[in-house]
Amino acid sequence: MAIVHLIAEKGLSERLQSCMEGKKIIGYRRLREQDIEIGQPLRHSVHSETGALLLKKGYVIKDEVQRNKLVNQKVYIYASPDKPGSAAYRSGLARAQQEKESDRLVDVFEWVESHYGLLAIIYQEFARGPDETTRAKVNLLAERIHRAAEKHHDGLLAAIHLAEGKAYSHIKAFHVAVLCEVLGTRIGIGPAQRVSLVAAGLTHDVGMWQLQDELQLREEPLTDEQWQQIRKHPTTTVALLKKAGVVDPTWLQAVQQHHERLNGSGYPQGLKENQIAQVARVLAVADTFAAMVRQRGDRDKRLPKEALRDIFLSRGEEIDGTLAQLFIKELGMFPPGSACRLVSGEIGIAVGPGTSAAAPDVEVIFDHDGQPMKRAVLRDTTSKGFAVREIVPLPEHPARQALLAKMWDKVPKKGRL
């Protein structure tokens, strides 16, 4: 059924404004995914923000497609007709203060800071023992990055290539996932199937992901038992997600089969070409890329446009073609975040793909001298004058941050989820 407006409340319009001006009337409140069951009826009516009347009362949602496309829209439920200073009249209060600051735009730094300590928590949790809440947690994470990265996946790349001092294996899933998001958006995966994707990115190596951080401190090469353990990890970590109650298929598969390979020649399983699901291709991807352009104890790492040539090389043969050119297409050969040295000397952040693979977008942040500059300034390097020359370190200086941080639009710090 498709959502439609039913009918017109007389005076709804005005009393949500009030609401929405912190006035007294704060009965009515925006909708939250917790506000939905599928396939339970609903405990409010919901209203648009111009007061119409969009779902009854008791109107049953009957799949994800709809919850999202509610939940991504501006609408609202009354939820109680409180009289000031109630219990309830409280709680609406100190729910109206939570929304407002989920509401509360930060810098895109900031927002990778934040949600990553989410997905460190959940790590934890897989070593101790995962549950349903853990599963819950996933897939709270894999949904803000899902709305985030709808807009802001540009500056979310950049802000986890640019990451510091953060654990092997978590940054790369948090990088994984975006990837899975932002791929899967370019082939055409529905949005509830780029959630279930994005919650297989960020989880995709729970089954061995100690290891990971082992192996960033050694140098010595793998022995027989890592060795093993690294092949038998996609079903390990298959059995972590189904003893936290994941039963997602499209999750559950592209976890099974990422490390499987058009020729037969990846694992667990030895699939072959049609064997392997869209969605493990995409993760295949994404997961090849985030583990090459970072740095292991028995490997050095590449450089973005080195890695990307590597997935092109290998297109047909191990990875998908059609999604190998895609995904370089979309980030072109500097991704967001890689700085890089001009031709006039100066010293940028590519922040998008811009007009060829090798004409990104680049914000200068560093003059030919060294020295920061007042404020970013994007050249155009098509231009002769402004080309990129190289891919250098990025310089420290106090004032680096600050200018990094203004690059990006700013994104929603929770969002009402």
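Numbering follows the first chain given and starts at 1. Note that the coordinates shown come from a computational prediction; the quantities given were computed from them, not determined experimentally. Just so we're on the same page, rigid core means the largest C-alpha set that superposes within 1.5 Å between forms. What changes on going to the form predicted in complex with the partner chain:
Val392 is not among the residues whose C-alpha shifts by 2 Å or more between these two forms once the rigid core is aligned; its shift stays under 2 Å. Shown in the overlay between these two forms, fitted on the rigid core, is a CA shift at Val71 of 2 Å or greater. Superposition on the rigid core between these two forms places the CA atom of Val364 less than 2 Å from its counterpart.
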Second form
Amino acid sequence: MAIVHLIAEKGLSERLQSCMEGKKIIGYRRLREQDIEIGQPLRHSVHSETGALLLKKGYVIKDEVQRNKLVNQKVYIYASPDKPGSAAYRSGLARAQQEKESDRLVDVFEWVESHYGLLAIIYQEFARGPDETTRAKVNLLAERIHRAAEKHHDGLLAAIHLAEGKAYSHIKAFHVAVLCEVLGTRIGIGPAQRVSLVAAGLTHDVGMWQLQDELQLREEPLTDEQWQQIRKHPTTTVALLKKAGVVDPTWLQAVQQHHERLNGSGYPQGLKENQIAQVARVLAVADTFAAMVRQRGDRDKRLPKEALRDIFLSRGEEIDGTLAQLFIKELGMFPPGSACRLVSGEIGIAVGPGTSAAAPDVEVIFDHDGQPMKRAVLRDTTSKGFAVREIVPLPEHPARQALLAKMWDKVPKKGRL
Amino acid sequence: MSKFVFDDSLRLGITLIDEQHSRFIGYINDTWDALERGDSSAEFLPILNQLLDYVVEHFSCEEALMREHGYPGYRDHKERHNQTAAELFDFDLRLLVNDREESAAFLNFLTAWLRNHILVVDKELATFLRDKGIS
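Any chance you could show the form predicted in complex with the partner chain after that form predicted alone?
Below: every chain and molecule of the assembly, starting with the one above.
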């Protein structure tokens, strides 16, 4: 039904807001099932959340399906107000409160934690057998990451970098998705295609995530069967995605080709150069980096600088040369969330690029004697005496989480801006 | 005083490449100056951090020009870039913080490398590009 598409997701209009708070236009309220008699003309015009007219008074709703669809949308009518104190009035207030509540601001760690939860559900569904609702969940998560990353990508990258005790497959996919958004923006991929790319980032390995997590513990070489499974996983994943009703060609192509390499050494098809789509190349760089900076059963994690070194050295051979350069430029040697020791001896966290990616802004939380500080202090690492000397493991700090949470702006929980 | 002068012998006549070389030399000179002022060798760490970032940009830019114009010496030239990039990435800048001799040696390496690279491999590339009418 056309209405569904007409409803712009823009947040509550001021008018509606005041109505919700019971101030002025109390007659504007959410449409309820009892407002509609099937087969009879509508008694009220129906408006979108933002106040746009969707259906004129007198329009006839033909059947229950149509009615339910309408009621389930957030649509509104001008009608006699619910009596204050009545059950309907109270539930309206409660709903308004709930809607405000659900869009509250949370710190980047909470944001990542709650969306990690959604990703874990998505992965479970892919394991059990995905359907249309699984796809819808991925779309929702991709859309939220896309929106939140516009202003908060440093915070998101840092929270992902500092996340502990997460499943390798899940947190790596989360990381890849945010990196895809960041790099995609940098090279001028449009917003709609970026959402598809982020969705691909979230799901690029769902065809083998259990194997991936099992391999975390392995000490022996891969068996032939495991090798086969790995070589086939882009294809297996695409099949699973199709099963979940994914038809988006950008999403499917990025996943299908994310292990293809420019020089033809990749898999499953051994495609070369221009046979590999741009979105797949972006996904490949993001995936390579996100995998290298995490520990895996068969190897230690590597410092960002070492990972970027490998990416740079394989430019033009395996990895798109332009993308490699822009990726390094965008992320820098000390990406957000890295714990850095400065020349001053202080230790802090890189919060984002300062004047350049080579010189991040660092919030120090340990003084030069290694004593935990009560408050974080921002250092400009281009200035004398505060240059970054090295990346270090972050020492224990009694107020670590509280201090970290304040380093980045809060994010609307639903990723709205 | 600048240790490394970007004089006409280093100018190759390809504007984009010349501009980048002059910036590159600027970074190296800043580092020399910081070392010679000698208050604290830690001072030039930010410059060195910047340098790595800049090397990536400069190499990528030269290589993009080579690809665009189908330069026959591309693979060889890129391989030389790779060797230097690997050395720079692997170089442990921490060593420089408290060791002035290491620092001077490192800068000597960079200076000699850049001079040689401009006069030999980049010169060949510039000749090729000029023949194609690029300046």
